[in-house]
Each structure stands twice: as structure tokens, then as C-alpha cells.
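Shown next as C-alpha cells: one chain only, the form predicted alone.
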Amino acid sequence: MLNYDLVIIGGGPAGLGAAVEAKKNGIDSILIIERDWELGGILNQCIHNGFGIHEFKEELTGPEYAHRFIKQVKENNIEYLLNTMVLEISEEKEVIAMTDNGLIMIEAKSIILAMGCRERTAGAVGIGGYRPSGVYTAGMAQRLINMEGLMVGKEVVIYGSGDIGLIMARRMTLEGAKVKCVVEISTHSSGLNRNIAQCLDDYGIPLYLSHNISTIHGKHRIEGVTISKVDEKWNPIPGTEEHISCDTLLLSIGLIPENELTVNAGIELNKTTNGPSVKSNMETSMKGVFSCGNVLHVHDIVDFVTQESRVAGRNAANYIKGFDDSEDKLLIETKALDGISYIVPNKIISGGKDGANLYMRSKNIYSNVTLEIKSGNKIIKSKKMRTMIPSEMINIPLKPEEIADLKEELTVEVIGI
């Protein structure tokens, strides 16, 4: 049985920005633990740029994020097993893994969940047809031109217009393909503004949106897809019906967090985000398991992400050290109303003392409103916005001293819709 104060299961950016602040904050047996041959996580294959203007105050592309973290990790003697499955996680904080020699049993004093999240496939939304091959989704074609080397495809359809499905109908036409749409069955994309201006609009490709794919056509290669119009319930509306020849489908159409171990642990998990459901210092429903990153609500952008990771990071390093911040304090639920999706976190440590920092989603496309945060009657905090779209995360940061007395529920609610 090996032993380490703090184990992290996940080597992107959020396992790596916890271990970094764990470190800082006087934790030195830390192992951090990656199923790949690499750290870094999904950013190894953004080779694309846009990362870290928060985090950083200029744009890298994600190796670029991921090694100024690698460098930290390296630099501070953070140890880490790569080609390593965590199989199981126990109440009392055991973990079994499977490692190139075999299986390793390591016994932590906490425990940081930072697995990442996994594409939904084509059985997930029901698509039509055979599943010949051409038939992708767009992380794992991103991964296999970008760091493979191998080119997926000359004539292109992209199914969900969600930033990698956005991101690929770029790269694949800089690879000299042919991106003939994408195909959005919402009446907006779920991707950022920018990465629509910046990949389609520039390149001239076509956006479908209210629209699905409901066939794939070919038996051991897809030769095209069936398209329609949908109505507002996103039925297909007959006689809409296109045909567009391809010999590759990308499938964009969402994020699923990867929660197995969660589940299996017994850890309670929010039935919006499907990731677990954590108090304002990251800690799950597990006394001393914290979680952070995409395997807890899918992010738009790294920045919040790192951002994320350093409260789990700082706060396993004070339970490990016996200091727990939610220890005899009221735990406070946050609930979305008119016009939010969800929040994360789910409780507010009443009187915490780093405060708080709320994400959040909108349910739909608002102009000129106003984000209003209370408890009971008492408004914590207003924000106008100009625009929300559900594609952009929202982070309010709440200060210490606007949770010290919080005693009733926290709502976020959009006012003037």
C-alpha cells in the first residue's frame, strides 16, 4: 500500500492547477495520477489559440497553457504516474489503479476528483442509419490530426455547433477539406460568439441552425446525411428533408462529465451539471474528497477552470492539515431561478472565509437584463448584462464579506426578461 497526503485523479488542467496549489500551500506528498502517456489533458491537442487571457494576459494555445503548468508541477518535485486507471475510490479515501505494472493500492488523506468529461456519441441522440466509418466525434478527430497526424476526412458535415465542432470546421478546412455545413438543432449555437466569427463566418461556411441530422447514409463508409428543418420541440418537419453527400460526419452535440468513479463511491452528484455536488471550498458530499474542472460542470474557457482548481487545491491542503473551513458553519443551498440553468457551487459555507466564486448558465439568449442575487429578501449582489447567452459561463465572485450572515437560501435569478 503506497501513502500520500493528497491524490489527484486527472493530469489536465484542473489536476494540475490543484496539485500546483496544494503544493504552495505546505502539502508535499501529492501524486498526481493520469490515465494518458502525457500531462496536459484535452489542451495537448487544442492546438489552437485563445488560452489563458485571464490566467495569463495573452493568448496561448492550450500545449502552450498546459506546460507553464507542467513546468510548475515539474519544478516543485510533484510526483505522477501516467498510462495509470483509477478503478475505484473508497469512503475511506483508498484508491486501486491500473498501471503498466500491474495494480497499485494507495491509501490518501484527501482526494481531488479532476477527471475531465467525454464526448456524447451518435447512439446518444438517436441518429439514423448503419454507423459506417467517417463517422467521428470532433475530439477525438481533433486529437487525431492534431497529434496523430492523420487527416479524418475531404468532405465534411458537422453535427452540434458546440466550440469543438466550431474549432474542427476550421481545422479541417486550413487541412484542405471541404466543411459543407454545420447542423445545429437548437435555434442558437452552443458555442462562444467568437469561435463562430472566427471559424465559420471567416471561411464561409454555413450554419444550419433548427435543423437536425436524422440518417446516415452508407453501409461500411457514410456517403451523406439526411437533414431537416425542426420545429420548436425538435421534431423534424416533413417535406425539409436535404441530402448532403459526405465521406465524414463530426459530432459536436455536448460534454458528458466523467463520473463513474464519483457514482461508484457513493458520492451525491447534481442532477443539471451530472457532476458532483460540491459546497463553496469544492468538497463533495465525501468529508474530504474534493472535485474541480470539467468533471464537475463542462467550462467554456481553461481560465476558470485553473481558477477552480486553485479552491480545491488550497482547500484539500488545509484538510489535510486539520483545518476544515465548512467545520460548524451553516451550509447554504443555491438555487437557480427565472432565466439560470444551474450553479455551481451548490452550498455556500455561511461566513467562509474566502468567500465564494458562483458559475452559472443562462437558459436562453437575454439582452439588457439584470443578474440579481439574494438571500431571503436580501439582494447579496445586482449585475447588469448586457448580453447572456447559455454558450458563456458566468462567474460572480462572492467576498467573504458578503456570505458572513448568509442564513436562507441563495437564489440567482435574470430580472427583465
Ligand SMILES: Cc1cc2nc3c(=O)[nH]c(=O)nc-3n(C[C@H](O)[C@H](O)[C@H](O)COP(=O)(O)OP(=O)(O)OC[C@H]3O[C@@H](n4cnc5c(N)ncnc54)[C@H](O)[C@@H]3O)c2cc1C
Given for the second form:
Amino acid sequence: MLNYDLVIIGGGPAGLGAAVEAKKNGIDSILIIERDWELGGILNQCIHNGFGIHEFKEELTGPEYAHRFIKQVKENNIEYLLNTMVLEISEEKEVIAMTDNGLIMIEAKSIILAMGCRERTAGAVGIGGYRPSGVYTAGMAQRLINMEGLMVGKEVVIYGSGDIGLIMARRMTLEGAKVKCVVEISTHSSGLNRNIAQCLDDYGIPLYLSHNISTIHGKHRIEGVTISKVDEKWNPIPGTEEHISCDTLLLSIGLIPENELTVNAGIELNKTTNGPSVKSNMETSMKGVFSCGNVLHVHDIVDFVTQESRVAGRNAANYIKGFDDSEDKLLIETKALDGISYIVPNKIISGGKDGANLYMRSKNIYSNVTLEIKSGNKIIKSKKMRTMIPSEMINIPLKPEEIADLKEELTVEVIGI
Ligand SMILES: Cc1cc2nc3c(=O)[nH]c(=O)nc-3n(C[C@H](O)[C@H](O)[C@H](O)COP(=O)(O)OP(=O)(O)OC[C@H]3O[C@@H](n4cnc5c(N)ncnc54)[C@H](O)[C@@H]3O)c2cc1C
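Having gone through the form predicted alone, I am curious about the other one (the form predicted together with the ligand); can you provide its structure?
Complete assembly follows, chain above in first position.
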């Protein structure tokens, strides 16, 4: 049995940021476990720029952003294991992992869950037809093209207009493919506005909103898809079917936080985010187990992942040193009211010395509204919002003095919808 003070599961930006912060806060015995053959997580395949604008005030590519943290991990002599997959964690904080050389068991004082998320596949949306070759998740195509140097197709349809789908529309075009269209079931794109402009409009790629893909054609290799207009309940409207020929379909239809380990360990999940339910110090329902990054909730920009990882790393370090920010303090539930789909964290530590960072998403697109954060009848913060878009996560930091004596549920509501 190996022993570490802190075991971090996942070597993406969340795990790396948490490790560096725990080290800065006095913890030397740290192990990062990563199943891939290198550190950096999904950022290694995101070779476009636009990362780090908040964190470094620079536009970096994904690998450049990851490298800044990998460098700090190495400079700080933080240990890491690659090609190692964590299979199980127990209530006693024992970690079982599979390495190149067989199983290992590690006893930890604290654990940080930073496993990221994976993409939904065709089965999740029930598209009709066979399952021929040429159907990829957008992330898998991104990895094959950007990391393995393999081109996946020539005539492409993309299903889903989230950021990964939009970025892959541009990437496939730059690599010489013809992207016929991006098909989006919703009335609006779930990607950032800047990505719609830079990845579709700049290349003349049409975006079909309120459309679905009902059928995949082709038995061995995909030959085309049928798209249809959908009504407000997303049911296809008869008579609107259109056949589009293609040899490749990229699915960008949502991300699922990778929480099998979390569920098996009996840690409580937040039903809306599918990530662990956490307090404002990022501690899950299991004492000494913290979480951050995409495994906690799906982030749009990595800078917020880093911000969150610092809170998890610092509080895991405090826990190991015997100082628990939530000890003997009142835990105040957070509740999303009108216009808000979810809030992380789920509980605020009243009087917590770090304050709290509220992350949330709006349910719909709103303009010229006010975001109101209240506890009982007391308005804690009120912010005018010119626009609110579900794809853009909102972060509202609350200072320690703002949560010093919270007693009643903390609610967030959009006023003026
Ligand atoms: C396919 C995809 C493409 C993306 N593209 C973009 C983009 O173009 N632009 C953008 O701004 N954002 C993009 N994102 C969002 C980006 O993922 C986040 O900003 C950020 O990378 C999340 O960091 P993370 O550390 O939480 O997760 P990740 O970067 O996903 O890292 C999690 C790490 O945990 C490891 N892991 C998981 N389970 C285990 C286990 N059991 N044992 C050991 N290791 C494990 C994984 O191998 C992975 O390296 C993308 C996300 C995905 C899923």
C-alpha cells in the first residue's frame, strides 16, 4: 500500500491547478493520477487559441495553457503517474488504480476528483438508421486530427452547435473538408457568440437552428443524413425532411461529467449538473474529498476551471493540515429560482473565510435584466446584466464579509424576464 497526503484523480487543468495550489499551501506529499500518456487533459487536443484570457491576459492555445501548469507541477516536484486509471475510491480514502505494471493501492488523507467529462454519443439522442463508420464524436475527431495526424472525412455534417462542434466545423474546413452544415435542434446555438462568428460565419458554413437529424443513411460508411425542422417540443415537422449527402457525421451533442468513481464511492450528486454536490470550499458529501473542473459541472472556459481548482487545492491542503473551513459552521443551501438552471456550489459555508464563488447558467437568453442574490429578504448582491446566454457561465464572487452571517437559504433569480 502506497501513502500520500493528497491524491488527485485526473491530470487535466483542474487536477494540475489543484496540485500546484495544494503545494503552495504546504503539502509536499501529492500524487496526480492520469490515465492518458501525458498530462494536460482535453486541452492537448484543443490547438486553437482563445484560452487563458482571464488567467494570463493572453490568448493561448490549449496545449500552451496546459503547459504553463505542467511546468509548475514539474518545478514543484509534484509526483504524477501516467497511463494509470483509477478504478475505485473507498470511504476510507483508499484509491485502487491500474498501472502498466498491474494494480496499485494508495492510502490518502484527502482526494481531489478532477476527472473531466466525456461526450454523449448517437445512442443518447436516438438517431434512426445503421451505425456505419464515419460517425464520430466531435472530440474524438479533434483528437484524431490534432494529435494523431489522421483526417476523418471529406464531406461533413455536424450535429450540435456547442463550442466543440463549432470549433470542429472550422478545423475540418481548414484541413480541406467541405462542412455542409451545422444542425442544431434548439432555437439558439449553445456555443459562444465569438465561436459562431469566427468558426461558421467567417467560412460561410450554414447553421440550421430548430432542426434535428432523424436518420443516418449508409450501412458500411455513412452516405448521408436526413434532417427535419422541429416544432417547439423538438418533434420533427412532417414534410420538412431534407437529405444531405456526407461521408462523415460529427456529434457534438453534450458532455457528461465522468462521475462513475464518485457514484460508486457513495458521494452525493447534484441532479442538475450530474457532478458532485459541493460546499463553497469544493468539498463533496464525503469528508476530505474535494472536486473541481468539468467533473463538477461543464465549464465553457478553462480559466474558470483553474479558478475553481485553486479553491479545491487550498481547501484540501487545509483539511490535511487539520483545519476544516466548514467545521462547526452553518451550511446554507443555494437555490436557483426564475431564469437560472443551476448553481454551484450547493451549500455556502456561512462565515467561511474564503468567501464563495457562485457559478451558474441562465435557462434562456435574456437581455437587460437584473441578477439578484438574496438570503431571506436581504439582497446580498444585485447585478445588471445586458445579456445572459445559457452557453456563457456566470461567475459571481461573494466576499467573506458578504457571507459572514448568512442564516437563510441563498437564492439567485433573474428579475425582469
Ligand atoms: C472533447 C472536448 C473538447 C473540448 N474542447 C474545448 C475547446 O475547444 N475549447 C474550450 O475552451 N474548451 C474545450 N473543452 C472544455 C475543456 O474540457 C475544459 O475547459 C477543461 O479542459 C476541463 O478541465 P478538466 O481538468 O476538468 O478536464 P479534462 O481536461 O477533461 O481532464 C480530465 C482528465 O482526467 C483524466 N481521467 C478521467 N478519469 C480518470 C480516471 N479514472 N483515472 C485517471 N485519470 C482519469 C482524463 O484522462 C483527463 O486527462 C473541451 C472539452 C471536451 C470534453
